[in-house]
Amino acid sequence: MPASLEIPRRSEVISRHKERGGRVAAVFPIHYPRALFRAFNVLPVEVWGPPKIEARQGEKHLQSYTCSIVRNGLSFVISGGLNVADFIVVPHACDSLQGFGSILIDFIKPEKPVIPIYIPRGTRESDIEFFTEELKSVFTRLAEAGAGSPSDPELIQAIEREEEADKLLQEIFQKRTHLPFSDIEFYRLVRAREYLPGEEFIELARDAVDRAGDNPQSGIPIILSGIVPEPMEILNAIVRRGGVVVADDFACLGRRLYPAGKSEEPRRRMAESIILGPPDSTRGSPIGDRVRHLRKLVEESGARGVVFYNIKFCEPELFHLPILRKGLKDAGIPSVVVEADIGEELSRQVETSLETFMEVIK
């Protein structure tokens, strides 16, 4: 990144927060209420299967076909990598993560509280009501753990701060091709949302938005879809083949461009924001909604194709892929599927598939 746009490391942010008397929650993927934790002075720091971790310890407790986010994450817990955290939060994003939460609660039993979050698979009124009650339960768990008991006005203040950060994140995505950053620099910027306090991300985002120029970046425009852009070498591989990423459908990013909630009741407002977010396989969104969403991204961004960059054994994504690709094909939109494991180097097979695809769509 340019020198004036410095992004602090996770370890620096965690240390600074704890020095000020705050607590830290290690949060596994994918959807959770940032504002709720911040209202308790708990900093949520996301854990996406740390890439540089020996996964053998976790593999002792898991099936061989479990995705690397869970395998690496469990190994990280067992090896003491999360000792700095005061809470471990495990949203129910898929069966593997639900099993991971059960292993922690029933077998590994870390000394710090494990807080599961159950997210409904729909956008009905009943789903919002269910999730509202779930967030009330999380509130109670945090209060019982001695994190305090923020008032509703304090919750609203935290919510408004995170909504401002989310709004700026959306603006960054809208202006991404006009920003003076490479693809990998761009993703380092937006993924800072995974651990930076909302108020710090707001400052960083405003600085980035102010740098937008008049002329868009050149290259073969493509969309990336998947769970998380790891290993991030995929971004350099795209550039080497003349491509540029113009839109995003990653679960860790594009599918978390949340709208602001409308309710005056803070827990429901947080529930509305997440439940009414972009369609996502891990929330059980209808595949038709995801097809329409991807088609819209292609239309608005001018992308020539979609690259599905999947983590091996990710069942929610694999179940959607055949119909997603057919829906795109019916609209004349080419796509390709490549797979990788977090922590592994980008394979020659992925490089070859990507090279062939870029040749077809250029």
Contents of the next structure:
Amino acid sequence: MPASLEIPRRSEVISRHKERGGRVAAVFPIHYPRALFRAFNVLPVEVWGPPKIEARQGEKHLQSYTCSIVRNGLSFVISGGLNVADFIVVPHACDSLQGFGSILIDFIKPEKPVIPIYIPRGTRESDIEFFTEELKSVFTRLAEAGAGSPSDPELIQAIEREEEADKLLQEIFQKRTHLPFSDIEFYRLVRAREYLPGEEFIELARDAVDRAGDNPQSGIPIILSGIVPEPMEILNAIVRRGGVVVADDFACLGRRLYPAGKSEEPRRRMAESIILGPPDSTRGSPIGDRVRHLRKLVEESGARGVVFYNIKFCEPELFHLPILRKGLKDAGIPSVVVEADIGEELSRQVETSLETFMEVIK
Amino acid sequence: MNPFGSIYYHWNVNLLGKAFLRFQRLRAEQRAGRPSGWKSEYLSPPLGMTTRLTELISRHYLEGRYANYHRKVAWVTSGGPVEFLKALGFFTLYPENHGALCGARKKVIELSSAAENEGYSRDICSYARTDIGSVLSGKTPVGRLPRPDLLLCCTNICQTVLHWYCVLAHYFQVPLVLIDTPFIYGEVTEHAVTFVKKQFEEAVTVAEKVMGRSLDNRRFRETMEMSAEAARLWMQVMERGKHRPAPISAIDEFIHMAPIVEMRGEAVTVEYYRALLAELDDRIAKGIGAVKNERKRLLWDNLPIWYRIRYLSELFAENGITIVASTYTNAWGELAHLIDPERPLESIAQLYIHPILNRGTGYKLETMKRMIEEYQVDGVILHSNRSCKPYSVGQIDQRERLVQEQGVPALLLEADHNDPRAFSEEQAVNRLAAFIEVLGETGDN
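For comparison with the form predicted on its own, kindly provide the form predicted together with its partner chain.
Everything in the complex follows now, all chains and molecules, and the chain you saw is the first one.
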């Protein structure tokens, strides 16, 4: 990556934010209102696992059939990895994260307040209304925790900043193949959205977009789908086999390319944005919508196939896979499923499956 | 509906089927009445109502088999609000119960394999796999399942059902009504209850459209009343387990809970539990226990292990152990007081957001502690159920607190409610034997 496009490290960003008097919220997957936290001068820093940490602490509380995101996350909390955070936020994404939040609140009882957020599973008016109210109660929790009480104009300002960041994130994805970054560099850039303040991400993203060249990158174009690209070695494995990721359907990325909300009421506007986001298994989207979305991504990006990079025991994804794959197959789009555990190295089996798949689609 | 279809339905269900099932029941009752009919040294003969239950369930599935000829059909999750569907005239089918039935009849591997061959992972819920396998293969031990006209999914038991019903909606291309019940970590919020109520109102509109007629409020209230009465009676049935010896075990309850799950809001269910209660009172009067020589009493947490239910029943009975209560069966009775037929929509929202599976791990621990006291149990078995994460995640901490804070022996038993391939016989037997030994050391009550 060119020297001028420097992505600050997570720890640096957190220290800087705290030095300026801000607070930090450790946020577990997947959907949550970034702008709401930023309006309180709370920096949301996402915790997707984290990968490759000692998971033994979590195993003392969770059965072996719980996914590694939850197992590692719990280990991280217990071992003090989140001591720097002032809040722990647990959006409701699945039964395992529900259990994780509940264990934290009822048994682990960390010193920091745990704020669960229920994400409704539909796109109806009643879902938006409920989520608006849910965000109001998060607002109250933050205010009661002494984080201040931002006015509506302040909320709108924070929302507009995050909307701009989201828009730029979309642009980065659209120009993906024209950017002079390898897959792993590209993913480090876009995943910086998981912890960078919106304003800093905007600067970084503008810088990246400006580097777009005229000639697209060469390679076998593929789409990646799943929850999170961990272990990230998969990206190197794809490059080694001549592939290039041209579009994304990860829950941590592509499924969070939220459209801007339309309401003038700030909490409702945030609710609309998340509820009307791209289809996602964890938000209860109809599988047909996901098939159409993936086909559209393939059509727009020119991808030759889809790699489903699944985390073991992730039920929402596992239920969708057979119909998604059939829907793609019917449209002449090949796909492959590889399974990984964020706490482990990329297995030989995954490498072999990828190799075979790339041979077939090249 | 086609009038010829209705005639065909009545001919098969109400004429031939009903007569045949009654004949079968009478024969079963005759067999059960013979002194040579029951040989177990440790278990009392099955409850007399078991034959009536078999008739009820068989009739339910028989109605289902021919339902598409005569009525609209809704497939509903077990914790789903069924009363308005019943009042509208839908035949309701519960895929989870069908899954359990397949488990008890040892059909899971065959059906689940049909789903697995289509790409469904063995890491998803075994009820779902069984059901999807049944849909894909057309096979079922009950002859035939009716095609749904409507799917109703309520997330108050898990998020799994939502994904499962998304799959069903895709295959059947019928409306999927979602009742999304926000999880209660501590206390329920007002906006969550309002949200659930609004969804009921929306669900009624969709169901009316599918049915082609409006909901009759009087009929709806009556259905709610019958639902409330059945739940109250079911709770009383379970509370009879507080007697020593317990006239009914939780293993019996796993079987006898079928009507409260599948036939809520029906007069036949109320009659059934009234008669069951009378039989239990008769047993109490005569000092008959479900286990002949009851020395120890246990609480069961989580769903049963359907394919080993008989084995477990005999193993415990041989050791003088009665499982006198379970958090699972309790869930279908403990909220009866929330049903108010005069305020059907408000009370339905409160009722369906509050099941134990939609509440935090701490609440479940408190429920277990309360049941330990009320049922005077000597130990707890927590079935760590690979297929049911909302029930199982949290059990490790719950077990630890039961042992450390309550001084109650507690065993975490790894299994799966429906898939025998996830059950390690040897390991389970060893763990159960060690647990029974520990119980033996705590002295007889």
